[in-house]
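Heads up, the chain below is alone and in the form predicted alone; it's given as structure tokens.
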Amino acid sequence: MLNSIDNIIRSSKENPTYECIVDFSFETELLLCEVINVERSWLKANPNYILSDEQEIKFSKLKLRREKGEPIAYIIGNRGFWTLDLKVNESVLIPRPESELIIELSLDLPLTNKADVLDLGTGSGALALALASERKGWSITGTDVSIDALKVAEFNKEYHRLNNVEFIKSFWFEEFEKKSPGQSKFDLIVSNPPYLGKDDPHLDKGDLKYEPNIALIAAENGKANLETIIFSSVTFLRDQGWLLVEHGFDQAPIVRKFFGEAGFKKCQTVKDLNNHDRVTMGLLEF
């Protein structure tokens, strides 16, 4: 039976069918926007619009995918992060609001208008591009080991016309280690690396079931990448350079321990909006 926008949204409120989804009507609106190829404001202005047979079939297919648990971001192909709308697919981690804390903290640092910045494990390019959009004078490099992820990041860079960013293939600092000593130096390094252990129960829940394991799981119960990044970054930071890393809510003590052992000063862990330890930062002084 043909449905109007108003009826579909009302039905989603009265008979929610997506498991573990808080705002059913919001996600229904996102699916409708994808099907009709309009903005949400258009839905509000045209509540009596009747879906065509083709649109109704497409909506039903997308709705079924969501009901089975597929992330809404992968279904519609994008996710908002900071002030940017970013393309995402199964090759990249879905950007999360918690990671915006790195952007907030980075923008408050006492850096010059010509700072060199490195984003390790860039994925969709979320951190690198958000910083680039706010600091046009910064020169930002984003790295990832996944070619497919770098294709997504490049698309997002071109879409937002952010020319102060470049993306390169590298496993953490691997490509920079090939250069002459001192050739690659940064004023700020940021990273949201994989930090879950392979047996973490969260991997079987929600969006994580669909996201790439390479962007989620690290050895040593989730600590290996954090340790590598923290200790290796000392070689690639300038004097008065900063390192900011995102980590699990229960990893702050070991992460601060790594920071201290690596020689960082002014180390602190900052909580996210859910009051969870989320980002640890430190200053390198020679």
The other form holds:
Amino acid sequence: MLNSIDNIIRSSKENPTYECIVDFSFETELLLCEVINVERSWLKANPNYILSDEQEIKFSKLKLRREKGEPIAYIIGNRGFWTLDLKVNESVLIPRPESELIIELSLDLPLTNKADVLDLGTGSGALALALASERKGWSITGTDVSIDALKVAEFNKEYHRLNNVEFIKSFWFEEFEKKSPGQSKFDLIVSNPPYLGKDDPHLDKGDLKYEPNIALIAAENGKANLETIIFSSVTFLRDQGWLLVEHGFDQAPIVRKFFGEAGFKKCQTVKDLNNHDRVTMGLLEF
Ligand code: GLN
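Could you output the structure for the form predicted together with glutamine, given that the previous block was the form predicted alone?
Let's see the whole complex now, leading with the same chain.
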């Protein structure tokens, strides 16, 4: 019974083959689901199932890719975010649990059920789609400069049938700046922009090595996009509109300085579950 599900999972626990992961059994389960084409609950219900030769070969190939460092999310092609299962590939950042903080905070804001919302640099569509799934009355626009990322976001929108979202190609506010003043106004702007400096040591570690630099790295030691987004948001927010941005654990002071200089009120930085400063938010009042 060497290649039963139970044995494969058990041996992955005893011999973690990939150094960064303490317990490889969860990821082994994800790979098995991919190979057998079943849900995790099926694995639990069928611990004695023996992989066919073909499945075993496929499993070994996927496991080898993981051992070489490729992110599990890219290997299996999806990642859970909020309540949604999202397609991901090498064109998009893999959604992180800490980015769910933006969703929690947004849902707590005093906004009407008809709010206009903008997600800048949407990638897989994670923020836009999670908000859309929770607030069916909101009209949400997601932008990205990458056509390949937008294809992933569109796929996720269709898959989850979230018709209150539209995705457009734009480098930050550029497409809106082309329109006549006042034509595009929002009650909430959210963004998880690239915010790492090009020499950030994390770029060589774990999943980041495989993720698109365009989604990770920003000029001026990671600050450039945050600065653009914060200062330009003022033009595109309505009175009583909110801006929420994710940023690096050490960027809260500079981000709050930008918020203050741009004229935002009630500025606040919120920590993620790892106790790192992660999201800064502010209110615009005319
Ligand atoms: N939060 C990511 C990380 O360091 C960085 C993503 C980003 O730049 N938005 O893992």
